[in-house]
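One chain comes next, on its own, written out as structure tokens in the form predicted alone.
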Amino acid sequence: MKTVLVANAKGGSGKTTLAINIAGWAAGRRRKVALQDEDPQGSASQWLARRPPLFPKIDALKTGASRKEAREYEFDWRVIDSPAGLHGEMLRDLIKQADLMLVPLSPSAFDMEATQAFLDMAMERKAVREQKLSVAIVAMRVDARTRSAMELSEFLYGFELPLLTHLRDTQVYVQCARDGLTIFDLPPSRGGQDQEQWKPVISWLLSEGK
């Protein structure tokens, strides 16, 4: 079982939106895959619920849930939604359980002084330190293109982490999320584009999950 830790202490930094298409995609892929919600917004086990039970199954795994409870149950990948405000105890705790961690990241001012203090916090961590945990960024709501853009990339330079891909902002993300379904739900006509995106994303869950 692979654990993928989606996770940033800015709230509205695109965590549910991250881990949800994580889980689809790997549900697609006719893995067996839990979704954990440790946000207390709950936003993710809401969508879970709305999703329609002929598309690839998702299951829900408890608040809470160790590594050991989630291998009992024999899953593939392992999700988790991350809360806002992540860090102390709970940062460490949910580190210590992850194999790869995604960071969403928007390209504002307040979202990259907040992501950089959670960086400098994830980086304490041990396994970080040692890059026994794999740790990537994508970039959230954000047109490859623009300055904003530019900026987020001389951002990042300093970590010295991948920045995967750009997904755009757009109102598919947000009817999927309202549907309980994710882009990889979506044929080609529709979601065609954001799926392209996702490209990198996914080599990279395929590589570093080994």
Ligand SMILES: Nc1ncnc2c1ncn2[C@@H]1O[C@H](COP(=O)(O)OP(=O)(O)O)[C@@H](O)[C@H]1O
The other form holds:
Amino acid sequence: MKTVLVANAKGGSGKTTLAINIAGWAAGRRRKVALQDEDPQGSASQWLARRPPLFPKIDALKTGASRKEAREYEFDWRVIDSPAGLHGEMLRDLIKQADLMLVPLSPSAFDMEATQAFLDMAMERKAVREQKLSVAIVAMRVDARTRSAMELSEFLYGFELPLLTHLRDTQVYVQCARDGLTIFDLPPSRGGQDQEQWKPVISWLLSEGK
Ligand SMILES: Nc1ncnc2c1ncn2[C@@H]1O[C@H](COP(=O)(O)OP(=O)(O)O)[C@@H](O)[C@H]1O
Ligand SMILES: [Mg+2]
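Coords for the form predicted together with the ligand, given the form predicted alone:
Below, the chain from earlier opens the complete complex, with every other chain and molecule after it.
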């Protein structure tokens, strides 16, 4: 079982969007997938409750579930969505639970400032320093060929964290979220462009961690 933690202290950075789409991708590959919602706002759980029954199944794993409990159900993937403001003990505990951590990051000044502090905190953790936990960034709501994208890579310079991909700003994510779907549930005519942008994330998910 690989546990993927999706985290960034900044609200609205795209955590839930990343988490549900990772779960949807793995479910689409017929893997046994758990989505664990650690955000009291419950967006990921609400999304899961909206998921139409005929689409690849994703199980809910209760808030606070440990790795040991998750193992009992023999999940291949466990995806943890986390709340805004994540820090301190909860950040430490979730990092301990995870094999991989993905940090969504939008190219606004507010997002980058908040993410700076979050990454500083995360990088202090022993598991991260000793590289027991692989960490990577996903640029959210940005076109790779823009000035914003450039500012984002300048911001990341010095963190030595891979920026896996740029996910464009599109209503496709918003509509999928509304309908309990992921971009991986869509036919190529609707989801193809976004599925393409996810390829580096998928390679990373498959190659990193145990
Ligand atoms: N690539 C994207 N394009 C358009 N809208 C997006 C994209 N990623 C996220 N969103 C939207 O932005 C909002 C915040 O994203 P969300 O995943 O809920 O962030 P968080 O969980 O970090 O608070 C949501 O309404 C979501 O649908
Ligand atoms: Mg969220």
